[in-house]
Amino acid sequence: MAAPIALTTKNWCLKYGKTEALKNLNIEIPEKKVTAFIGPSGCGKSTFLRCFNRMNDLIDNVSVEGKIMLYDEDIYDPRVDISILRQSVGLVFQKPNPFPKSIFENVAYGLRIQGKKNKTELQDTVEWALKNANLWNEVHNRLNDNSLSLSGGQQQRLVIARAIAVKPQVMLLDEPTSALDPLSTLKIEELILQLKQDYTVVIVTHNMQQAARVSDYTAFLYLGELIEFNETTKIFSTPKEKQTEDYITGRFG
């Protein structure tokens, strides 16, 4: 049976000014499965990760056309709450943005914001985050020292812990191990796939090896525009465009 669809776009542009930077792109990334964006730098791939939790809205001059649902809400609808969105589809940058404190305070944050204040509640959360993000053993007994203090890898896994602490339904992960050296980096693939038991992934990576290990679904894209979309193992194995072929056998790109 097909995994329902977490989030759709509907012949979505975008623009920068006037230069047109994704073009009428049409996808269906399907629930709890790891759907990853490939191609080129400058192809638009983590542009179009940004357009899931409207984090383009922040930059100037951006205009956007064509619709992206999530399940059954038109996110880009004047009503919707920017900062509820943000909560149910959270975003992991490439280089670890932990916030100068304590590294319980760096997963308690999001809850703080919506308004928990039970001690018992934020403690038993926090544990909870960063036992699912695969840091809870390394930190456990440091929870007020500065998040600043750990490694680059741990302070990758404590920013998806903040994330996941306010129980997303959708994951983005925008290159995040393009930074962390290749222990840390299977670290976080070992997590990608955990992920995946209770969120929707979408991660942007340059890395092929990674794409195939990690995701489910592949996208690849080309200057703005979604050349194909697939299993990941027909997009490897058989890609139906010459394009994709050449990408992924390293003839261009």
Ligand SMILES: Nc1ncnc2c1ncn2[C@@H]1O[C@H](COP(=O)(O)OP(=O)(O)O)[C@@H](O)[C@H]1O
Contents of the next structure:
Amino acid sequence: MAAPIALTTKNWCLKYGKTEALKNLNIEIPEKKVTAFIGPSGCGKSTFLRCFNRMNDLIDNVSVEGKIMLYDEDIYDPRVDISILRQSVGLVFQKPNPFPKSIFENVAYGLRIQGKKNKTELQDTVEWALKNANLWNEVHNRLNDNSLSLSGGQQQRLVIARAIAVKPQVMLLDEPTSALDPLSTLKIEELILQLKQDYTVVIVTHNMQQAARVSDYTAFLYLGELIEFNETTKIFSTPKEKQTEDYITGRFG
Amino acid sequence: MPSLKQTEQTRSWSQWKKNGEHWVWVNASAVAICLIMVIGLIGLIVVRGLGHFWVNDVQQIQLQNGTLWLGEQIDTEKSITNDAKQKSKTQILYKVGNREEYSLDFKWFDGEQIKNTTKPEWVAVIERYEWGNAYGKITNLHWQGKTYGINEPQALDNALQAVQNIREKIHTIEKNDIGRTNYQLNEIRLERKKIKADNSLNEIQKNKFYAQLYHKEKKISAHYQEIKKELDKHHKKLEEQGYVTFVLSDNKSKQINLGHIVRVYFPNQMDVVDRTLFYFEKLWEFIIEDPREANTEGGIFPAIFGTVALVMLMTLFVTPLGIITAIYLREYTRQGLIVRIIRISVNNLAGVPSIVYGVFGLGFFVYFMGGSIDELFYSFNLPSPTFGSPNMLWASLTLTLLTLPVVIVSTEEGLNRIPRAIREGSLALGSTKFEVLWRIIIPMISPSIMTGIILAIARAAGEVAPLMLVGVVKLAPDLVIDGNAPFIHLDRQFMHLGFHIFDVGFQSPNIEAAQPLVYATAALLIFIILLLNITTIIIRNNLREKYKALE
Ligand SMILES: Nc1ncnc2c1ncn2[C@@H]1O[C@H](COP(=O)(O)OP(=O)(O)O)[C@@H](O)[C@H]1O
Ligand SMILES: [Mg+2]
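Having gone through the form predicted on its own, I am curious about the other one (the form predicted in complex with this ligand); can you provide its structure?
Full assembly next; the chain just shown is listed first.
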């Protein structure tokens, strides 16, 4: 793997109370590439993804062990400011969750949290983010409309624009297209390919074709363990593990 | 193949019941009964209350024994006698006015006593500032030294207009100038007490302050004397305007001073248009004037003002308190046994009888809080209380406690409905918990909060019992807000429509005069509550439109 590494996990374990959800995971996610997490549902993909911006901190009985590094910083260091971490590691959810505010205010939200008030700066950033999320052409003349008036696919792109407006280093996408129709899915996939020019992208998907289409690297998780991690072409052509092959060929899952 | 059409049997009662149609009918009748009761209640209040301002004809009643009376017919009653042979007797209630003559405005006549009734055109009704209405015949007018006969009605109009102008001047002076100077003099009195009680000042300093105050007081007193002179001049002028000579039904002649007359009208000469105009004039007067004659005449403006001010102040207190409490309970505490107990207690508070809140308000707010404030900040004024007596502030705080549960419960319900995804979405962008609450959640739950406020207003505006202990009075000449700095005087007592109904209806010696006023005040109270509620509902619907939650 020639590319520099953005995210590293070392002996990463996570427990919900007493049940182990993630077991001793070691992975190195390269910078400015798309990495896909695949695996049967309930295997811990979302849990793992949410570790990278510490969303699991919100759940009461979670305990973790091991290390996760963003470049050379330990993100679970007690001195880390979670707000800053979450701004550099953005997360997009399965179901689009725009705020019940205007389109403009949705995208500007992260900036306002950072205390930015300059109007032209806000406008410029919002425009830039919406253009990068391939949404500008559809909404530029109704930025003040309520975001809930957008279609599902547009909402999901809006949420992506909202995440990139704060200029993160990493974008985490948790099954971003599973609630969308095929056409919207296609648009999001195009967007992902475009995003990797500037960001490190990690995407969870249960759709093999999607993983094959958009990702450079693929990790296969099973029952909380990392079974195999490699370049996507290799995983899909010559999987090393029997379980991976079975899953990809649809023999279980 | 069986037929799809209904057979005779499937249309039967049992089939009907199986479809649940009888429940539909039960529900519909329940709704109908509720509607009939509500409409009946409001209809009764509105008809009786607003009918009061309509001008009725004045009848001349001739009795069998030859005596004559003038009066408005108010009511008829059939008294049932036990004696089967005797016909049931009718009794008729007339408003005969002229209270200073007959000691009562109202009189019952036996139907059999009355020989006949007529409606003579010449009957005049004179509304007076004291002693109520006078019914009779105007014979002539003495105005500014000249005498006018009844064939010069224009003269009467002019005279009354002149009187009205003088009255307005007097009113302005009394309300504004006298009120202000009294207020200033009182402030100086308090200031003097304050200096006297201030131990950090030595005698020389004190004397210096006293001298300053004395100087100030002298100036204001001098000004006061001037105003007083001016006022006396107007009063004298008013008295000297003249009088009308007036013949009562029993041919007794009287002089009524022009200065005591509110208005004069000739009901039997009025057509529908006149009466309608007159009706709105009276209604308007009822809304904007101060009460007269132990609250049985004039208007109820101070009570309207007090009610609205009380409700608004209560809203101002209860909204932030309720929101903060609900947010703390729902978002910041661990959802354990203690929170459950607190929540149950809050819900049960809504069921505590309101008079209990009144007792609590009197004990805690008035005596304890008010007493402490007086001791700490107004000790110079003791033993006379400043905040240690019932007033607007304590009344609105008592109502705040009373309505707090509904606001808390509605806010919590709103918080429960916020989808998890929205909170996470905001947190994932790096906002803190407080920012999520402030920027996303509170705007989103604002419609629920408004629902709580609507319920709170509806409950608070109708409460009377607790207010009687913590601040309401039957007559409060000074409003809570006026032109004297600091403009808002929460240490004052106030009037309230609900209490006014009780006071006029049940504490007044003049029952017949009071009854329609009870209905009119009730109608107004309902109308004001409706207005307050509609306003908040409109605000809520706008907010709902704005923050349509994710589905
Ligand atoms: N909040 C939670 N509390 C307890 N167990 C959880 C929680 N969230 C997920 N789990 C469990 O952790 C495992 C992994 O879940 P998840 O990461 O959502 O799987 P995936 O996204 O791969 O479908 C599942 O067995 C699930 O039941
Ligand atoms: Mg998942």
